[in-house]
Amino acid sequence: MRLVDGAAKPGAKILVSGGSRCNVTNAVVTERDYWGGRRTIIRRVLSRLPVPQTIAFFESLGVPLKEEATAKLFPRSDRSRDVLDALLGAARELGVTIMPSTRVHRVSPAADGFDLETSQGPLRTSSVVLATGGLSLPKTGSDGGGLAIARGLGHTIVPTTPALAPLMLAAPGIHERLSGVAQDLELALRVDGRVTERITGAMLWTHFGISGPAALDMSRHWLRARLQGHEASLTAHLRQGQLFESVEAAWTNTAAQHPRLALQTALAEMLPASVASALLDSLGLDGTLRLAQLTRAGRRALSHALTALPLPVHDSRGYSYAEATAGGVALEEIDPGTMESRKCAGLFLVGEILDVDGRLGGFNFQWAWSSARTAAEGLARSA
């Protein structure tokens, strides 16, 4: 067996993961944490490989997982080198060939197998795994080579976008003097005109925009709404669970009782206090202003604006910062019980190439390793 990659170090989206750490993995992992193809097809492959067999296979590797307070598991070295190293190692003592700096150009169905054309001259092999990634991070190798090997091979490719994307805002916004501020908040996608997602979590101000947890999660939602033609617009609840009336009614309790407390002091009891005196400019409202001196007009725009404060979102940063890919193979074209190809004999797929993209905390890790094993136990039985 060979495992042939085009890049000269193999295991570099390892590496990177999880601030260098590697989420390897979820405590808590169902198919309601993905999106792309058909739920039941994913809840198939990720019962293949649950969360606790996979963490008793990195335990077999010598690479215990520790949970963490978020759910999320890392190893206890919190090393992605030690994970990577594991993985590697595992697969010479099964007398895998590990072929790095070889691209893989073409693969043609043959009589008893497939050709490969590469950058190290022709192969020639029984059956082909495509575990390419698919456009995220493409320094690391996955620049969406695999696609082109699949569609070639007959299979439909869902368009694809970026997944996990830090987004970027219309300047000049509040958000060039919040860079590194981060706050819990809601945050609501409306296409054309409806709430179609809410996601709630950390987000962090950036200079280009928004990151963190809630801002990935809900990167995909915008940017595929926008890919099918549809008018995206978000927005920040940053009163959660709150609707604009309670709000407006909490000032004027609040001012009633409190008359001559400073709104920039009040506003700050509920929000960073960056946050708080960069909404007021924004709203026009001196923070000296004392409450009592608030007007309705004052009042009501800024209960409008934490309950849901425009975020004009106009692109994210691009596959190149990008942790995931949405779109890719059809699910659909792959056999659940083996990740072998429908449309190509021979042929199995696993992990981001295909059309699955899961939220922020080691979904996407844990469906590459569940369709991996899938397709270990395909071959195996198809050998």
Ligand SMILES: Cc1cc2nc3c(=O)[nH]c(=O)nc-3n(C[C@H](O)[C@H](O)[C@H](O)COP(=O)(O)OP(=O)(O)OC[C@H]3O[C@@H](n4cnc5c(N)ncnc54)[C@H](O)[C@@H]3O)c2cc1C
Contents of the next structure:
Amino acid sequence: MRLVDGAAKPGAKILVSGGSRCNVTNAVVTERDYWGGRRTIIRRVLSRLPVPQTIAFFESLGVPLKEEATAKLFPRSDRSRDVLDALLGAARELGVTIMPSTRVHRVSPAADGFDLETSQGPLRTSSVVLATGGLSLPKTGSDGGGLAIARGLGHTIVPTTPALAPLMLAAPGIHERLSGVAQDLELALRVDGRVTERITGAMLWTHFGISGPAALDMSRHWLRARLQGHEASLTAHLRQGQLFESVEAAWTNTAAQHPRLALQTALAEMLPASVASALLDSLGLDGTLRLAQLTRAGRRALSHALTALPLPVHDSRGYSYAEATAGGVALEEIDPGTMESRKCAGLFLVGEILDVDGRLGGFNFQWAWSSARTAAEGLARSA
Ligand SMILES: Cc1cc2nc3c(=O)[nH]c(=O)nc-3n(C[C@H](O)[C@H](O)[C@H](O)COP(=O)(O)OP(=O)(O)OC[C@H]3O[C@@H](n4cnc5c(N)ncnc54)[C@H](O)[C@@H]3O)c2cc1C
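Given the form predicted alone above, I would also like to look at the protein as it appears in the form predicted in complex with the named molecule.
What follows is the whole complex; the chain from before opens it.
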């Protein structure tokens, strides 16, 4: 068996993942943590290598995992290098020949298998597992070449967009002066005027727009809506769980109880002080104003901003900054019991090349591990 990889050092994404700690999986993984193809298919594939078996598998390779308070699992050593070394070491022990710097240009079905055209010359093989990833972080070698190979072998490619990508906001905007500030909030996506997605978590303001878990998880929804030609708009809810009316009533009460309290001081009790100042400036409200002097219009504008602050997204930062790819090889063209192609016998597809993308938290690797295990069993049976 040969592992053919265009990169000089296979597994670069494992090394950079999870801040070089590799978030291997999550304590609880279900099909609801994923988008893309049919969730019944995703569930079936996940069930072939569920989380407890994933933990046991890495333990057997000498990489015990630890669960953090966020439910994410990392190697106990906190070193992604240990995950990669263990996987490559296990492959070598099983007799796999690792062929780095060998880019596959074309895969053609032949009488008794496949002919591969590679940067190192032709190869003949009885079956092929396409594990070429999607388009995220193309400098690691996952640049969509595998999608072209799958298309050439008869597969439908669901149009791709970045996923888990930072989002860029129109300038000028408050993000520019808030770069580096993090806060907990709820993001709401409206598609054609209707809220279709709400995501709660930490968001990071950056010089170009927004990042952090909530923004990354939201990116695929905004991008997919736009890809499908819908009107998509994003708002931030800075007072989670409170409606406009209750926020407005709270301001009225606070003003009655503390009429001399400065607006900036009152707001900084709810939000990071820098966000409070930026928000007041953007609304044209003077932070030194006493609460008793706040007009009805000012109070309403502030309550609106706190419950639905418009975030004028114009795009994501693209595949070079995305942690995953949405879209890919259509899932229903794969047999979920073996990961074998329904279009081309002897071809197996696993991981991010497929139309499956998980949320942040170890779900994309779990999909890669589970689908790879399914394919390994499928291959073993077909051999
Ligand atoms: C910065 C970053 C951090 C991440 N952190 C996490 C995390 O902590 N937890 C998590 O669950 N997920 C994380 N992910 C997502 C996760 O890394 C991917 O979902 C996962 O690596 C996909 O595995 P894969 O094997 O399908 O593809 P990849 O890991 O993309 O591997 C594909 C391989 O195929 C090779 N290749 C591609 N085309 C060809 C070709 N034509 N010929 C030969 N070789 C080819 C590439 O060189 C590459 O080595 C992160 C992603 C990024 C970018």
